[in-house]
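Only one chain is shown below, in structure tokens, and it's the form predicted on its own.
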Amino acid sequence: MKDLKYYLKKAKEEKWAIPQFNFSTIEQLKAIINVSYKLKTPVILGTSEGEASYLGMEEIVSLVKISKNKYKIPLFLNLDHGKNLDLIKKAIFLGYDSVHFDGSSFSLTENIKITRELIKIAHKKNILVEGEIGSIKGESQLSSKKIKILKQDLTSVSDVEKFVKETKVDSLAVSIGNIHGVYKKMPKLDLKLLKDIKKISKNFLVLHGGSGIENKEIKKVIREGIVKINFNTEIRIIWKNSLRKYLKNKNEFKPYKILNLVQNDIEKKLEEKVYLLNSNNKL
């Protein structure tokens, strides 16, 4: 089976993007697997530090391995927004396909130093490393508030140039106005900044905070070089709303029947994203 790097290269050459769908429940995981199998799309299964700790990293790796062998589909595990170095290293040794080190809160020098250290460890096991430059604001939530992006939050082109040269990182998460979560007024994406970053970076460019961004904006960033887009908040919203809706049926109390309905609703949302990113039929 082809590896993650193969699909990222393919996406870059053909101008489509691989979806990363985060999960923290079994029905979310099953929904992602079913959509990957049905639509013949590679998918990245994201687990934040919290999600990974909740489900158990060993359990996650085992479940994904079983599913890959059973369905013969390209499922790739990524540790999302890793900040705990011990947890990132654990993901590497357990068999994640990639790890994201979120060094955005560090100085550029420290970010480079830690990223290089992780790359040395990860590349020995053919595992990709995703770095991050700039501050991606917001949280995975549905909010009526407005969120303001400051100039210093955005990815600096000069920092990117230095970072990629000194780390040789595989993928790079950028801050171009994207935020985590779905807010009342979403910030506008800076496409000119993305173009400038692409000019000096040959890395796989990643957009975090795909939830809440208008479809037309998603298509624009893909045209400008984004090859991986992360979705989490919208999946959580569907999970919560669906569960709440189906629990109102007082005559049904079998978990597997209720959760199967929730899973079906999640699948519909994931299918929308796959078609939006044009990642279907890419195996």
Contents of the next structure:
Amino acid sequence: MKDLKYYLKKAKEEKWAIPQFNFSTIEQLKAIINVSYKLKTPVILGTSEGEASYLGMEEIVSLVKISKNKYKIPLFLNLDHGKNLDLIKKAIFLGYDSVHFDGSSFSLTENIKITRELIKIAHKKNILVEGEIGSIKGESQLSSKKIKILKQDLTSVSDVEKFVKETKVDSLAVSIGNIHGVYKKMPKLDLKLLKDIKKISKNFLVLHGGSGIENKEIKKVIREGIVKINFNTEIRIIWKNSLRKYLKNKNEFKPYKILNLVQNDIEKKLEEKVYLLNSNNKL
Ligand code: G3H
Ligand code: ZN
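Hand over the structure of the form predicted together with glyceraldehyde-3-phosphate; the form predicted on its own is what we had up.
After this comes the whole thing, all chains and molecules, with the earlier chain placed first.
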């Protein structure tokens, strides 16, 4: 079966993007697998440190491996926003397909140093590393708060130049006005900045905070070279609202019946994203 690098390269050449869907429950995982199978899309299954610790990294790796072989679909695991080096190394050791090192809180020098160290370990096992330059604000939840992006939060083109040269990182998460979560007022994306980053970076460019961004903006960033887009909040919202709705049925006690309905609702949302990213029929 083809690896993640193959699909990222393909997406880059053909100008579409691979969705990363985060999950932390079995019905979310089943929904992602079903959509990958049904729409013939490669998919990256994202687990943050919290999500991975809740389900168990060993369990996650085994479940994804079994499903990948059973359905013959390109499912790839990514440790999302890894900050704890022991956990990142554990993901590499257990066989995640890629790890994202979120070094946004470090100085550029320190970010480069740690990213290099991780790449050395990961590449020996053919595992990709996603680095990050700039700070992507917000949390993966629905919020009525206002969020302000400062100039220093955005990706600096000169930092990217130094970072990619010194680390040889595979993928790069950028901060171009994107934020985590769904807010009342979503900031606008800076396409000019994305174009400038693209000029000096041959890496696979990643957009975090996919939830809440208008479809036409998503299409634009793909046109400008983004090849992976992460979604979490919108999946969490559907999960919570659906579960709440179906639990109202006082006569139903079977978890598998209730959760199957939740799963179906999640699948509809994921399908929408797959068509938006145009990653269907790409196997
Ligand atoms: O790393 C995960 C994503 O960036 C999720 O962002 O919750 O805004 O969809 P989101
Ligand atoms: Zn993110």
